[in-house]
Structures are given as structure tokens and as C-alpha cells.
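Single chain ahead, by itself, as C-alpha cells, in the form predicted on its own.
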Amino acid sequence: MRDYDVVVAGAGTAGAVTAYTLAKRGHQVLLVDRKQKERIGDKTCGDALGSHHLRELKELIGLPDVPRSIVEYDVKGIDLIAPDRRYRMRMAGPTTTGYSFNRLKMGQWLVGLAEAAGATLMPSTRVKRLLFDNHTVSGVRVTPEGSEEEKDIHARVVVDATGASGMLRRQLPEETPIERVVAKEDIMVAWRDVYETPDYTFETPEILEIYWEQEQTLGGYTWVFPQGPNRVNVGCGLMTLPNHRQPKDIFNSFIKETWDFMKTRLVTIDSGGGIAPVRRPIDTMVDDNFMLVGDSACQVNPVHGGGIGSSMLGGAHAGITASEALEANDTSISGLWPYNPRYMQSYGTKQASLDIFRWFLVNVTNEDINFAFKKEIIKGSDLLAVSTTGKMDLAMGDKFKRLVSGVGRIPLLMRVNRVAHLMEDIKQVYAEYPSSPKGLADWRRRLDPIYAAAKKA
């Protein structure tokens, strides 16, 4: 006997969307989160969405136009700043321009969408772990916050947007195709604050900012992300590296002391820290009666942690297919399997592309950086390309002015020469991604000597 057709655990913007487009196609949804209803959306986070996402969305599943009350700015580009902070690269296009939000008022109007078409919401509840009918998954068991009581609720399909913990991924049994831990290198740590600045105006607060410093933020940067002439978003993040320092560690020492506007009055709305994976989507996403979505699918941006925009594409996704598997009465493996390359070929490769980019920029030195920003080794296009569609790709007459702009780091070019190859191979294995469960293993078998050359290049 099934409760519901789909539970989905977590209802961050990812699982909130995959509530919306299973109810929205008829279907019995139980969306379950263990955060009050008032504060559901009420994460860390950068706040800034891709205009291009939510076009994307809205043909894929009539997603409505966001309203103006949650936009705090709109953005129409990034600058990239180097190490020393003299030079920077301005990126603006379709990929870069898009709005600067409340997350809280973006998370509630998500869920609201959810509820409007046909989901029912059980907030204020933990999902503890799965349910197992002959070792596949049948449901979750539930506890309300602040009770001892149990509930096991059974469905046909579960979901795990739990978020980067990937809570229901890690209680898999050891034989299913899913990967169930996150290596640490493979996650991010940050801290932000949200501020009002009385005394202190953006001079341009549609442009985001982004800082390289390796020797503070290794692996990830700093980012200010204005929400307005006298509002701002500011935070750290960086990879889970041996040794790491504390997110708001570098945030007291560092950002409170290097920009002007930190030493002015400043009114706090909100401050936290949090995780992210920052790595290519999970290889697969589903096995029997269960499937990923969001941070627990480790769907983000591998070189700036962005995972809104991406997520909201796998719960789109998720949702399309589980539903398709439903009516097919066939919610195995198999029948679930479609997500995967759709998913893959919506920004997976893109995804992994940014993956190999990623080690990358762990293994430049903030020499390498400036150098870089000042000859224009790499410009803002070659980077807005790179987020684009995940490939660096340099014209011959290019190449020669960078080789001779470049001398004195030949190594550093030949890096960049390489890294570029490297994107193109991997990309080339996605566009092979295998049609059913069959073919993983061998596809994954081809990932390994990609990403080993990556972590040297």
C-alpha cells in the first residue's frame, strides 16, 4: 500500500521544484521538510540567480516569471578580480546577467508554487531514513521536530533533496550504482553575511565581484555581491583541502580587514555558514524507487559553488521523468534512468567540464593569477565561454599573441593549453553518456584517467 506516489525529502529549491512538476502532472506528492514552514528558503547562500536558468525552466515546466517583490537587483555582469586587486576582467552575457534575491521570500514562493499545484507539504518534520521492501527502497520514516513519534510513509518513489549532506544517499546499501559519500576535496565550506551599508553606496551594484586569493581561499574566492546601492551580500568559500582554514575565520580576519566598506556602519540582516559539493553531478542519479536531486546530486557550478539555477534544472528533470516512470508503471532503475542524460545534456557536461577547470585553479599560485590578469593569458571571454558551454577554446592568432604576451611562464601556458584539452576530453565522454544502467561501468571507467591528469595539470 502507497501513501504517495513521490516523497520528497528536503524542500530547498530543488525539491520544491520537483514537488511542482510532479503535482502540476497530477500526481500525489508529499513534500517533507524539517525547517518551520515561515522559514523554509532561509539558507546560505549567494542569492543570485541566471536569467538564462529560469527561461530554460519556464519551457521546460511552465515555471511562472519570478515576481519583483523577491528581486532585491537585477545583475547584468561579474568582474573578476586578481590577487593584488589591479586588475579584473569583466564578464557580461547571457550567462551572467539575472537577478540578485531574498532567498528566504525565493524559497517560500518555490514551496507556494508546490502547494498551489497539488503537493502536500509536512514541514517542521525529519526524515530519519529509508524504508526497504526487499532491499529497494519503499518509503521514509518520519519524526516530527521536537517528538519521539514515528511515521513510516511509503511511496512509490523517493526523492533525496536533503542538500549536500545527502543524508538518504548515504543510507544506500553498498551494492547500488549511486555513489553515496562526497570526498571532502570534493566539497565547499563558506560564510556570508548580509548587510545594510548606510554610510557606504555601491558605485555599481548590477556588477557581482569575485576574488582570487589563493593563500585565503584556496580553491574557491571571495565574493561581494551587492543587492543594491547600500545592501550586500559578502562571503567566503573554499574547498575542504588537508589543513583548511575556517570560513569565518578568513571572513573576521581577512574580508573585515581588506575592504573599506567593512569598516564602515554596517546593519546586519543575516549571517551564516554552510557546505556545498563542488565536483560533476554524481555519476547516476537514480536506482530503484529513488532518485537525487540538487546539492544531494552535487548539481552545482564546480568553480564558483552557484548551484540554485542547476538544481532547479535537476528537479525539473527529476520531476518530468519520475512522472513519465509512474505512468509506465515502472519506477525501477531503467524507468528512472532517462534523468540522468537529460539531465547531463542540460548542464551535467558543462558541469564536469568546470570540474577539470576546477583542479586548475587549485594548483595556480596567485603569481600565476596577476600574471595572467595583467599579460590577458586568459580574458573575460575566454572564461565567459568557459560558463557558457564549458569549453576554452583559443584561436590560433590568439594563441600566438597570449605565447608571446606569455614569455617568461611558458608552463603556465602550456597548463592552460592542456587544461583546455582536458575539457574537451571529458566533454567528449559525456556526450557518450551511456542509454541505460548497463553501460555505467565501463563510461565511468573512461572518467578516471581525465580527472587523475586534471589534479596535475
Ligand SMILES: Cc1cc2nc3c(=O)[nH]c(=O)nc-3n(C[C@H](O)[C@H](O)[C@H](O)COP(=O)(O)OP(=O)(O)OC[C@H]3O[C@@H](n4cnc5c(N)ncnc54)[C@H](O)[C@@H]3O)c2cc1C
Contents of the next structure:
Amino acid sequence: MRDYDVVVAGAGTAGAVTAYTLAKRGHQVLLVDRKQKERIGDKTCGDALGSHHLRELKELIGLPDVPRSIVEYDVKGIDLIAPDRRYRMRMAGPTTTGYSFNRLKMGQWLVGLAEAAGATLMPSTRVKRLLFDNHTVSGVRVTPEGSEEEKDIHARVVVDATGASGMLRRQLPEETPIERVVAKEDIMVAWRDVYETPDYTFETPEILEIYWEQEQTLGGYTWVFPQGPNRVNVGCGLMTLPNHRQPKDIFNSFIKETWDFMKTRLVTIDSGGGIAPVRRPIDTMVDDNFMLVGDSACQVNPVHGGGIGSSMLGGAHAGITASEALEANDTSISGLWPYNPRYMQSYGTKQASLDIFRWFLVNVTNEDINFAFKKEIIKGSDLLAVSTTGKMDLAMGDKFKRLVSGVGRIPLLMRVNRVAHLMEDIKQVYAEYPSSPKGLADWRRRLDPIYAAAKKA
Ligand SMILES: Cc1cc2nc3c(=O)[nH]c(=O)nc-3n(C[C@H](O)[C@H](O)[C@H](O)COP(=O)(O)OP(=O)(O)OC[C@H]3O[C@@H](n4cnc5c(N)ncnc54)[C@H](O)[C@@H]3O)c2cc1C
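To complete the pair, please output the form predicted in complex with the ligand; the form predicted on its own was given just before.
Now the complete complex, all chains and molecules, led by this one.
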């Protein structure tokens, strides 16, 4: 007996869009979240989203235009700042225009869309565990927050949209082809505050700032994202490499000392820590009657940590594929499989390629970055191209060659070229993503040597 076609665990950006997509196609969907209804969407986040994601979602699933009431400020570009803070470069293009959102209002908007499309929302309810029927996922056990009472809900498909914890993914049996655990080195830890700055006015609130400093925020950065002339979202994230520091400590020392506005009167609107997976997507995001979306599927840009747009994209592809599988009465791993190549083609390949670039960024020094900024070896447009396409143009290597010869930076030049080749190699492997579960093991084996080389590049 099935209670619903699909149960979606977690009503964040990924879960809400999955539910919206399925409900719009006429399926019976239950969307469960442990938060109270009016708190859904409240999340520690930089709150920034490129508008290209929204255009893509409009085309794919007919997502309505964003209401102005959920936007704090329009974003026109991003400034990257060198470690010595003497140089900065501006990235301005189609992928760097967008919005600084009010995150809570955005979450409320998406859940409202899912409900209006016909999904049933069950807030204040914790999903506790997966249910199995003959070793195959058959539903979830839930419990209302603050109660001992338990209820079993059966569905033909269960979607894990519980965010970075991936709490249902981790409960899958050992035989699943899905990776149940995400390595520590693939997790970014972060701290961020949102302030009103009554005595400080941001002169260019439409420009977001990203500041690299390898000794403080290795594998991550500090962000200063104004949300208007007198409001800002500021935070820092770093990779959880061995002996990493706590982001809150970095925030309270380094960030407070570095930025002038931090020394003025601040009215705290929100303050908190969070984590995000920064790697390629999980290699298969489906098993029998089971799907992963959003952070639970590692659908986050490995270099800048943005995951709002890609989690919504994941939700849209998952919803479309689950709908087709339900219609065909085949929700086995084979029936749900097309979700994998669809996501890989639309965003996953770029993630995989940027995962290589992430390791390069971990392995460069402050001096390397200062030098590259000073000599304009890498321009904003080059980095924009890398972040848009996941492709590093080898012409960048030529620029290095011209500028660094004789200055003792040839090893860096060689590394840039090597990384560019590895990024191309991984894109080629993803272009041959298997068309059925049978090819997964062989395909996966091709990834290992490329990532092993990237970590040393
Ligand atoms: C500090 C920080 C800054 C970031 N800044 C940006 C940014 O500026 N731009 C950007 O694009 N991305 C940013 N990201 C990433 C982005 O926030 C995530 O990638 C995105 O929110 C993922 O959406 P999701 O739906 O997968 O997960 P979430 O938004 O985390 O949603 C998961 C939902 O599941 C619910 N849930 C969890 N467990 C259970 C359970 N057991 N039972 C019921 N419900 C459950 C939660 O309550 C939550 O509502 C940032 C992340 C962090 C940590």
C-alpha cells in the first residue's frame, strides 16, 4: 500500500523544487521538513544566486519569475581580491549578475509554489529513517518534532533532500552503488553573519567581494556580500583539511580586524555556522526507489560553494525523471537512471572539472596569487570563463609563460598547464557517463587516477 507517489525529505531549495516539479505533473507528493512552516528557508548562507540559473529553471520546469519582495538587492558583478589586498579584479558577465536574496522569504516562496502545485507539506516533522521492503526502499519513518510518536509513510520513490547531512543517503545498505559517506576534505565549513551597518555605507552594494587568503581560509575565502548600502552578509569558509581552524575563530579575529565596516556599529540580523559539500556530484544519485538532490547529492560548485541554483536544477531534473519513471511504472535504479546523465550534462560535468581546479587553488600560495593579480596574468574574464564552463583556456598558460619566464615561476606555469589538461580529461570522462547502471563501476575507475593527479598538481 502506497500513501504517496513520492516522499521528499527536506523542503530546502532542492526538495521544494523536486516537489513542485512532480506535483505540477499531477503526482501525489509529500514534502516533509523538521522546521516549522514559517521557518522553512531559514539557512546559514551567502544568499547570492546568479540569474542564469533562474532562466534555465524557467525553461525546464516553468518556474515563475522571482517576486521582487524576496530580493534584498540586485547583483551586478563580483570583485576578487588578492591576499595582499592591493589588487582586485572584477568579474562581470552573464553568470555574475543575479540577486542577493532574503533567504527565508525565498524558501517560503518555493514551498508555496510546491503547495500551490498540489504537494502536501508536512512541517515540524523529522524524518527518522528509511523503510525497506525486501531490501528495497519503500518509505520513511517520521516523527513530529518534540514528540515520541512515530509514523510510517510508504511511497514509490523516496527523495533525500535533507541537505549536507544526507541523513537518508547514509542509511542505505552497504551494497548500494551510492557513496554513503562524503570525505572530510570534500566539506567546506563556514561561519557567516548578516548585519545592518547604520554608520557605514557600502559604495557599490551591487558588487560582491571575494577575498582569498591562503593562511586563513585555505580552500575557501572570505565573502563580503552587501545586501544594500547599509546591510551586508559577511562570512568565511574553508576546507576541512587536517588541523583546519574553526571558521568562527577566523571570523572573530581575521575578518573583524581586516574590514573597516566591521569596526563600525553593527546590528546583527543573523549569525551562524554551516557546511557544504564541495566536490563532484555523487557518482550515482539514484538507487531502486531512491534519489538524492541538492547538498545530499553534492550538487554544489566546488570553487565558490554556491549550491542554491544547482540544487534547484537537481530538483528539477530529479522531478522530471521520477515523473517519467512513475508513468512507466519502473522506479528501479534503471528507471530512475536518466536523472544521472541529465544532471551531469547540465551541471555535474562542470562541477567535476572545478573540483580539479579546487585542488589547484589549495596548492597555490599567497605569493603566487598576489603575483598573478599584479601582473594581470589571470584576468577576471579568464576566471569567469573557468567558472562558467569549467574549462581553463590553455592560452592562459601561454600568458604565464610570457610573463613568468626568468622570474622563477616556471613550476607554477607547468602546474597551470597540467591542471588545464586534467580538467579536460575529466570532462571527457563525464562525456562518456554510462547510459545504464551496468557501466558505473568501470566508469568510476576512470575517475580515480585523474583526481589523484589533481591533488598533487
Ligand atoms: C555558509 C554557507 C554559505 C553559502 N552561500 C551560498 C550562496 O551565497 N549562494 C549559493 O548559491 N549557495 C550558497 N551556499 C550553499 C547553499 O546554501 C546550499 O547548496 C543549498 O541551500 C542546498 O539546498 P538543499 O535543499 O540541498 O539543502 P538545505 O537548504 O540545507 O535544505 C535541507 C532541508 O532539509 C531539512 N531537513 C534536514 N534533515 C531533516 C530531517 N531529518 N527531517 C526533515 N527535514 C530535514 C532542513 O530543515 C532543510 O529545510 C552556502 C552554504 C553555506 C553553508
